[in-house]
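A lone chain, given as structure tokens: the form predicted alone.
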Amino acid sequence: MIINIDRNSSSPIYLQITSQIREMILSGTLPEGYKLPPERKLAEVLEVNRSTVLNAYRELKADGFIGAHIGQGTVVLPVVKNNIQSNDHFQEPLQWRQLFSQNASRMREPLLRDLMELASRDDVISFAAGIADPNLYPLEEIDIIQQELIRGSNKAAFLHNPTEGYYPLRESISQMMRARGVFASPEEILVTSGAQQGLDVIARAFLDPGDIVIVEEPAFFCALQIFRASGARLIGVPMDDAGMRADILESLLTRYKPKLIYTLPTFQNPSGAVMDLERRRQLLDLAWRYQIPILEDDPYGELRYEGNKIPSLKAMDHHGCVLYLSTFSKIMFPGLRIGWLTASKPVIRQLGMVKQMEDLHAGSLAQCIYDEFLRKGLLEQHIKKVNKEYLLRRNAMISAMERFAPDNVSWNKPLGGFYIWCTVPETMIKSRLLMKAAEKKVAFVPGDAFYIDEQVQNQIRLNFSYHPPELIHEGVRRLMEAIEETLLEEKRGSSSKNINMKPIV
């Protein structure tokens, strides 16, 4: 593959790269399945910025010429070739990228999709996706509940329900929230198809293009994607051991007057950090004084393995500033997608109208199953069971890190949640580590994904909930081996950088 760059041309370099690779694919020079060089390698050879090659690859992906998956690299996809009369030239396919809406163009690479696909492979030890272990699902209890619903001819399980949710489930969630210190009536609860839909409903209801959202950094990458897709401008507030820095936050509130503050204060994703009580009071005080709502995302609050429980922001909220979002997916079944939002009645009414434009209501059978599960008092005993098991798995991962990690790798010890936030050498190129780890059949999430501008970070997120201790031990061994080999290869490569070659084979 030979690419010629004309630096005097008025055409952007990334479009020159795009055009030449496209022509090679259409002419058959690059056949279906041909593996393109990694972005960084091609950038080095062409003596351009990596972002230039990244933009070229994105254009080609959007037009359906190439595809990329973690562990497989970037390959040429099948292309429909059309003869023009008797001519041997091929007509290019429809330029889909030019037809997408502005909203669609704001969306980034589907990291979550790739991680879910990788996690589903039997030969991979995945520390990437945040999923509860299927072996811990309360299947027997759910089977009994489902049979009772069918035998009892509960038609509500198979009919439409209100957009705001199956009312008995909203009653059950209301009672459960009381145990969490939140006194919300059923009318102040909206049932969603998982927490991610809750984020999307909030974004659609509150954000116009150009609005500013304050987020902690690092932050849950799906939230960043959703806010960004709405056209919002994201501004990050750094975190310390006590959570989002309130002193920095106040200066940003004064300067930017944001529309929303987003935080995951309890067992934060990805860092596992817990916002302390004083910082929570400061955050609530600032939100009230500046009249800015807080979106509290709380999927992991019940998954505590050590220490004393801290009340949620919603439980401490005396002014109605907090929109509370949670889900059953991290505790029980990610496939039975039921989450909920708690807010004042006028807010829930508006959110319900927005949600109705996305789907009429969350799955009726799933809502009925969760309602019965809560009414039978099964959730509390299930949480006790999984917390006991996840404590063992967290300890197994830390023990394996202590045994296999090189001296220049460090990590935290979370009191709950799903993740260990790990720091690797600053000089390490994460794309190389991802590929090296994939070769060893182990996966993780690079820290770059959790920052607003996806700047290079020397952190990785490791999930410990999905695999039993013996697989965690083996996966950490493979990952630490990948880190050591990547560092060694980069050290060797740094002494032979002055390579001036244009062809890539």
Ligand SMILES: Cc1ncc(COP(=O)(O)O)c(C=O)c1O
Second form
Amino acid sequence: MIINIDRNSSSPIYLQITSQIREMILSGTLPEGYKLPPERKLAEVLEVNRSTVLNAYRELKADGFIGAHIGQGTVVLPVVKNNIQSNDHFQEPLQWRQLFSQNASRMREPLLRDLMELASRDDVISFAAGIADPNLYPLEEIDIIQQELIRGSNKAAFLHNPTEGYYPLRESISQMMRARGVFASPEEILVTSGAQQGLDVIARAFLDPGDIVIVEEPAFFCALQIFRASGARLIGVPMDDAGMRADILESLLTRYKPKLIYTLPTFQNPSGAVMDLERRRQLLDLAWRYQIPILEDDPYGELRYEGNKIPSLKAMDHHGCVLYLSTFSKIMFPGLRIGWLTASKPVIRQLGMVKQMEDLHAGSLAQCIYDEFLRKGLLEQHIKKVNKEYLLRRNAMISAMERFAPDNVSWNKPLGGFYIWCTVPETMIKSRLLMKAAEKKVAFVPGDAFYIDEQVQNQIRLNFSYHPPELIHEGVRRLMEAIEETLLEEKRGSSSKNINMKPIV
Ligand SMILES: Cc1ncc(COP(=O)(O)O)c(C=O)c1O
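Switch from the form predicted alone to the form predicted together with this ligand and print that structure.
Every chain and every other molecule in the complex is listed next, the one we just looked at coming first.
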């Protein structure tokens, strides 16, 4: 089996592997029952990361070309030919994967979908998704607001609204931003269908293929995916206790001319880290000197459980370098899909034009609901309530870790946000731990997803906002047991042949 990797191609390496194996199967070069090399071996031969081969095999499995059988490894399955009426009229099935644009081919990372699926499963204690607990949602207040909107004379909730957002909501957000130390008029706010769309709008508005985006590492994996999908090149800056390292950033700014710096300075996803004041000043200074916009992603800034507030980069930005992005998904709930971007008027106008091509405007009912919620002063109250509860949950997770974690596992104690960032022994094979955790019905996000080259394999992200303290305790117990057993098995040197390739289930 010969596979050629073109490292200069814009097609991701795992897709190059996928398509070459698929072609060999369809052409009969790899017949039914042919045993594919184990992922680790193929990764060694091709000099790629093991997760790259894992992703390729996962694609081929999803398309029914290969299957993993206990005791046999990964084998080629019989080729199912659709549309066979008779030998005379034989037609190959449409090769959909090959028809997708290069851009679409870069968008096939299934991690987010897996996380959302996991969060909805009753039998799993999932520390994977970053979701607020539904039991804490202010549903009675939302119900009243919704009734008022239905019965009232203002039908804006059921009509089209401007792309930039329902104007009263832009006013309310402008007021809320004032309380966060940011003075932005309603015209300087673009309402988006969630922060995820905000990231996409920014990528479409600013990035051309080949542009460079600087990101802190680790970084929110969806942002990495979105920037990658736009064809940008990502360059990572490591973090220390004070946030993104300014010395390294400066040397990168002089060497490359990046288009954008992406950062999540307050209660970072995944690490929970907070950039300190001095580093914020340095970052703003560098952005101004090198004339590079900063995209500040701030979904968690209000979710502080301890310590003093620290101003956002946007609140400290005297030169207008910062594009600020936030969302109601974490402080309220994700289902209504409302986020917002704050920038200067000309930038907002351009971003609005980009957004218009995506969905015309964010959902009107959702915008009206949030507008009323803010006008009634309910958000502050709600945030106070959830922050008290999340403090208990963070503490519950920390105490469970202290009680159950083996010696070689360490973790941080975030002052806010949704996540604990945990370091496990480097020897541990990620897929083994995922399998073991899946057996014990507990889930987490492997840390490599948050790195550009997925090279760091010994960190995991644990969410503590979703489950009550009792379940957190039990989930941590199961997870630490999974870690201990995986380590023990590795010590005994048991074979890794029959590892199921799906990452989390
Ligand atoms: C840092 C960060 N940015 C953006 C988002 C997306 O939020 P939304 O649900 O508003 O699209 C998330 C959600 O996990 C996030 O953690």
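Note that the structure is predicted; figures quoted are calculated from it, not measured. Numbering follows the first chain given and starts at 1. We call the rigid core whatever largest set of C-alpha positions still superposes within 1.5 Å between the two forms.
Once the cores line up, the CA of Asp63 ends up 2 angstroms or more apart between these two forms.
Superposition on the rigid core between these two forms places the CA atom of Leu471 less than 2 Å from its counterpart. Superposed on the rigid core, the forms differ at Ile21: its CA is offset by 8.4 Å between these two forms.
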